[in-house]
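Just the one chain here, the form predicted alone, laid out as structure tokens.
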Amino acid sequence: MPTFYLDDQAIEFEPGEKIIAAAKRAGIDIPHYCYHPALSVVATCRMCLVDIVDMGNGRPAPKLMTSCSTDAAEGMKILSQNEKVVEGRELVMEFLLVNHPLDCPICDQAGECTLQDFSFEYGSGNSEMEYSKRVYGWRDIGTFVTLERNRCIHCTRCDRFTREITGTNEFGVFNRGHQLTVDTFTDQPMTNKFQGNMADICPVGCITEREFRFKKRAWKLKKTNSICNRCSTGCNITVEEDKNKVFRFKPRENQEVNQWWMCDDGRISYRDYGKNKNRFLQPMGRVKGNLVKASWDQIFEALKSRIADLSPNPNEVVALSDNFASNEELFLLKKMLADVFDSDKIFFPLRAWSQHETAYPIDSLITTDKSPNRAGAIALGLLGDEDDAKLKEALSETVKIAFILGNPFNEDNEILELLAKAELIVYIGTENNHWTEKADVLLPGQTHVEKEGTFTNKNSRVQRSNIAVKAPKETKPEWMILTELIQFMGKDADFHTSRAVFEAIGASNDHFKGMTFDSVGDLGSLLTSI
């Protein structure tokens, strides 16, 4: 690859690559506002100025150049820290702050604002402005984001996002010079399903999320890498929490899955966590028709005794799981049925789904498949068909014991009624639902932000979910519940972590062959085949 030199450091680049992009790939950040790798280059902010002392032909550039719009060239020599560049950046910062209000104490962007950061690092701290700042009136642009035009520095990222990424063209730049402003067209609210990304790419507090407005200071939030489980795309996210409460989900870059983006439905799914109103938090068993709280050991001992009394044959035991269970949980559920009951009757809802495709790749993030691990269930060999014929056939025979993981088939009253005839129903999950009304035993699990696990997305990419918040005291991750159940039944299941379970999957399943938790990494790993 050809090479140029930035502050005497050699940097390789692809032909046609811009200086700022090559530097970023090499781990060197050049300050910028308007540049974004997904958007067209406009070079409006001028913050990425560099001094090219040798264009690669022995001649210097006649003036400071914007690194976002200048192609790298073989042998080019660039300085980004000399006196000329420092003075240029100071002038740019002074210009950008001419009209920007100093309302950092009440701005949601405070703490993650590049204008703050660059003002401190590159600004002069002085201004020659002697007149009142430009002031715009309030504008409501929709239900998901807010617009505070006084803070805009005219980077035009928002405009380019709706033109080039979503293709909705509902946002634009209006007027010229001192009166230049951003707004929606014809005063209409935005309707695209990716509005939150505009708040992400806005470098100042001009566009912010309504959901997060005035709720928490950004520097108080602790971030954990995870994935969104709202659908089978599995967008990479950070779960951001404080004092064990989730405040928001933000997209995390993964070029193989969601690039830099995520849909608004995925963002607001953070609301599902931390609500204990419909959640059961202790093991319970049904005594004379009523659910009674018990300890884990009491529940397991009672289960062991009851299963021994029923003495079912393999055809009399079934298990149902939804597609929100992790690979580890599905593996252990299948292992329990096989090792303890010699049964392979474990079913999941296999539904038809479609993928909307357009000229804009961001639309592929939204799919009709709202289950995060359908592909994992298929790869692990669970049973399923689109009309649930196999399950209904199995339930037409005598069923003594049923294990329910999550909330599967909750929309099918026929399945609910058939399974209600079982003599023992064991429910493993987090919330009360149709199944908990019929279950004899309730075992409290944990949500996906409270436990560690892996999920397989629609493109057969295995991705990790990590612990972001502490789970309620009496709950356990489902993989641990299933491990302890197997052990109480006298079978071998020596798993002390979810990682150990995943490595067992990698050692025994051809689709996951050779995979380990560490090899999956933060960006995921593809199945060998499915």
Partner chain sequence: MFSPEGQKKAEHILSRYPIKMNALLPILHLAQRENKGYLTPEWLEHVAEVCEVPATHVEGVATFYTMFKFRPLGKYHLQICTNIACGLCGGEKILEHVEQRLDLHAGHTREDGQFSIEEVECLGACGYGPVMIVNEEYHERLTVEATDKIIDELEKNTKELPEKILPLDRPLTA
The other form holds:
Amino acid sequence: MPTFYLDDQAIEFEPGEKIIAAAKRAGIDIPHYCYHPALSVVATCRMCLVDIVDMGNGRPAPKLMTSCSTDAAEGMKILSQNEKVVEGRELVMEFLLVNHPLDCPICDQAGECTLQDFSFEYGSGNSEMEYSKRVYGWRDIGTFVTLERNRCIHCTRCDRFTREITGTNEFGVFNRGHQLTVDTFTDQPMTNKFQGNMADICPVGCITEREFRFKKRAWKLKKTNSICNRCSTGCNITVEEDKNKVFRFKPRENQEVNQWWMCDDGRISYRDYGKNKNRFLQPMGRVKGNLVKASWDQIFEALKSRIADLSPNPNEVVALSDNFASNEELFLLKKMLADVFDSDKIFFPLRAWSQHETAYPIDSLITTDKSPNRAGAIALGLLGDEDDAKLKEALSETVKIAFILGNPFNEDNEILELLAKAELIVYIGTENNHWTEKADVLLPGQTHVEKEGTFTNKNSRVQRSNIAVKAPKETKPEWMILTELIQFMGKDADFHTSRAVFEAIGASNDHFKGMTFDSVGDLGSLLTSI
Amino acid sequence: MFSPEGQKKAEHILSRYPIKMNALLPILHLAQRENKGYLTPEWLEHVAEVCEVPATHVEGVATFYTMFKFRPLGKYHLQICTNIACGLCGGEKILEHVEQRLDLHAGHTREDGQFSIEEVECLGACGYGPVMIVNEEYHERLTVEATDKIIDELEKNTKELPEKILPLDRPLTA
Amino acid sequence: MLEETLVLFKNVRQPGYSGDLASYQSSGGYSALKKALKMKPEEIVNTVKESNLRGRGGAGFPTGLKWSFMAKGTGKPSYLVINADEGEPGTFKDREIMLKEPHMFLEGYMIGCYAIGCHHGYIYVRGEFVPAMQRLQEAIDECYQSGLLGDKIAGSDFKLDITLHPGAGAYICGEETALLDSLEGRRGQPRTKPPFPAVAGFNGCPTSVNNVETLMNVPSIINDGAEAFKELGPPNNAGTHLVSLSGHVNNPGVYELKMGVNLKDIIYDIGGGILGGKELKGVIPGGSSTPVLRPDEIDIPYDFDSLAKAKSMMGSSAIIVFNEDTDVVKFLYRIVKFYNHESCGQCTPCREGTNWSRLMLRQFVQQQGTPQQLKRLYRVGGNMMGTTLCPLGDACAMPLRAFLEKYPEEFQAHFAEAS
Ligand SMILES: Cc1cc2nc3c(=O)[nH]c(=O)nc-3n(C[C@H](O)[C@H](O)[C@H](O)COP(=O)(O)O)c2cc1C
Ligand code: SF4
Ligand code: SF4
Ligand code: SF4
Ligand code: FES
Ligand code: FES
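Please show me the structure of the same protein in the form predicted in complex with its partner chain, now that we have looked at it in the form predicted alone.
Starting with the chain above, the whole complex follows.
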């Protein structure tokens, strides 16, 4: 590969690659504002100036060049730290701050603001500008984001986002020169389904998430890599939390899945992990018609003896999972049914679905398939079909025991009524719902952000979600509940971590052959065979 | 929204460009004239349809150029150059005089809707300064007296002003 | 006594010359077009290259060379776009051409289109030039009527249409990439280069942008040959050019002069000396963006290279003369205010720097300057230099620096009483 030299470090590049991009791949961040790898190059902020002392032909560039717009060339020698460059950057910073309110103490971007960062590094801290600053009004422009234009540094990333990424064109750059401003068409609200991303790409606190406004200082948040579970795309995210409270989801770059983006629905799903009055936090069993709290041991004992009493035939036991179960959970549920009851009647809502496609790749994030692990369920051999014919057939025979994971099939009364006839209903979930009335045993599981697991997205990519917050004391992750249940019933299940469960899947299922948490990594990997 | 005649002109303009967006500036000029000299959000949206571009794009373009207005102008739009060459020859004096005489500040329109004054940048006639454009007509080498004479005629409505016709409005002879 | 050399304005200076098609043709007009249409396009490009014709829009780039850069074999149409956005304060020659001798320009334009294979030409005229546009459109109509434009121009197999495109009030659209964006129907903001217009210009097609006057030189180059053209000026500064003379001179106007004549002679012989017999204070030699010259610096040849040597520029050949009564501070304020008003605003140093400089200068105008501020003005204004996306930032910084360097006493005279 051809090579150039940045401050004496040799950097390889693809022909046609810009200096800033090649440097980034080599781990060097050249300060920048207007450049974004997803957007067209405008080279207007002038922050990324570098000194090209040899353009690769022995001659220096006539002036400082913007590294975001200059193609790397074989043998190029570039300085990014010499006096000339630092001076140039200081100058750009000074100009950017001339009209900036510097209201960091009340700005939601503070802590993750590149203007704040660079002004610390390159700015003198106090502006010599002694005239009143430019003032625009605060504007509420969407369901999701707000616009505080006094902080705008006119990088036009937002404008390019609605032009080039969503194609919705709600945003524009208006006026010119010193009056330049960004806004929506004659003050109409934004409509695209990806507005949160504009808050992400705005390098300053001009566009911010309304959800997050004034809620928390960004630098206090602890971030954990995870994935969104609101649809089968499985956008990579970070779960951002402080003192065990989730404040927001942010997209995490994964070029194979969501690039830099996520949809607003997924982004606000963080709300589901706040305080939940409906949550049940202890195992419970039905005694003379009433639910009574119990310890895990008590409840497993009781369950064991009840099952022995019922001594069901294999076809009298079913298990139903909702959309949100991980590969590990489905694997163990299936294993329990097979090992303990010799049954294979495990069902998953496999619905017809379609993919939203337009000329804009970001739209392909949105699918009608709201099941984050549909492909996993299929790979693991769960049963199901579009109109639940198989399930209904199974339920038309006598069902003595039903295991319910989450809240499955809750939209179909016929199924629910058939199920209610079972003599023993074991509900594994997190919150009280209609199952609370129907179940004989309630086992408290954990939420998506409290446990770890893998999910297989619509493109058969296996991805990991991790533990971001501590779960309530008496609850257990579903994989653990199922493992212990199998053990209690006298069968083999020697798993101490979800990692071990996944390895067992890798060892026994051809689709997952040889896969481990490590091989899946932070960015996921495709099923071995589809 | 274009009148039938305006529609015809618009179609002629569009026919001169490889893609419709290219015609945006002349079409905006046309729309502005159809709407008595200024643009409204409705017109911006209409132009967006005609040129097959997003309305935000049209607003972005229209607000970039000084000749597009978003408020009604007076019947007579006096644009006076005070840039350096005219300035050396007294352009500012002419502006001040006109402001005083019409009791109107530059950048404003008189309440009776007769006059608007605008202080403008170089009009490309620097050797013949001071220069003023009345609607579309250039007036050069102005003195206070000459300016007064022009305004006299405007006030009495005796001055004949050429109709503003942009080249693309005309049917092509070929 | 310096006099005009008439090539471009040879007809214009004839009493009673109307500039319509008949009058232009009766003085030999469109003979060069007919000659050119019999030549190979490459031959024309080479002839123009040999003639050393340099662009008259401001940058002085060799025209033939620019044409030879046009990407070939792309399968896309090629364009030759005319820059008639004339807006640099002090410059008013293109308007003069369009009003008085539109056909000589059009003839040159048609030859240029033939040379680079352009079948639809666009002339971007600044929006305020309504009378000039009307005059030019009449000339274009005449050409269509007499078969000089259309499907088979002047009896050849070459098809050519020309469309006048009105600007709408933005000086920055004179910068060639901003002009192309504007012509495409966008905000007139300069583009980052590469790609250069010769590769991806109008609608992404190979494009050359040229000034009105540049093209007007082409008919005589075709008729009289490259050598004759070169002989009209010093080496590397060939031909005559139209000089816009304004400000405090007795005879302002547009004059056709050989390159390399003495600048002082232009002011005193052609311009008839300083208005009202006053003392000369300074000369801006090439439009408002070019560094000012003090009276002792003007005894130099007036061409691209000599002015560069004098650390200024010939720009668009626009000479602005000012006399001893001129308040230099106010003068500079007005220049900076202009660039501030015309900044497209996309890049940081120009958007913020032109405005900040204007505010500081306004304080000086109001007799409220301070020594500290003078230093800051030089730093802030000067620092725009070389960091902006397009040359408009430089165009503001250059005169600013030059005025501060050459007239420091004038700025000190505007300090507030206390300091
Ligand atoms: C800010 C700015 C304004 C300009 N304005 C004009 C102009 O009004 N007319 C013009 O012909 N060239 C202008 N130019 C120069 C053009 O960019 C370009 O160099 C020219 O049109 C090329 O034509 P030429 O090679 O025939 O000179 C301007 C350049 C800049 C940077
Ligand atoms: S709002 Fe943010 S993204 Fe948009 S131009 Fe301003 S600083 Fe850039
Ligand atoms: S597209 Fe799907 S996975 Fe991505 S954020 Fe939205 S709901 Fe979540
Ligand atoms: S230098 Fe000024 S005019 Fe040129 S691109 Fe930058 S902001 Fe626009
Ligand atoms: S990042 Fe290169 S100019 Fe903005
Ligand atoms: S300065 Fe007034 S027309 Fe040029």
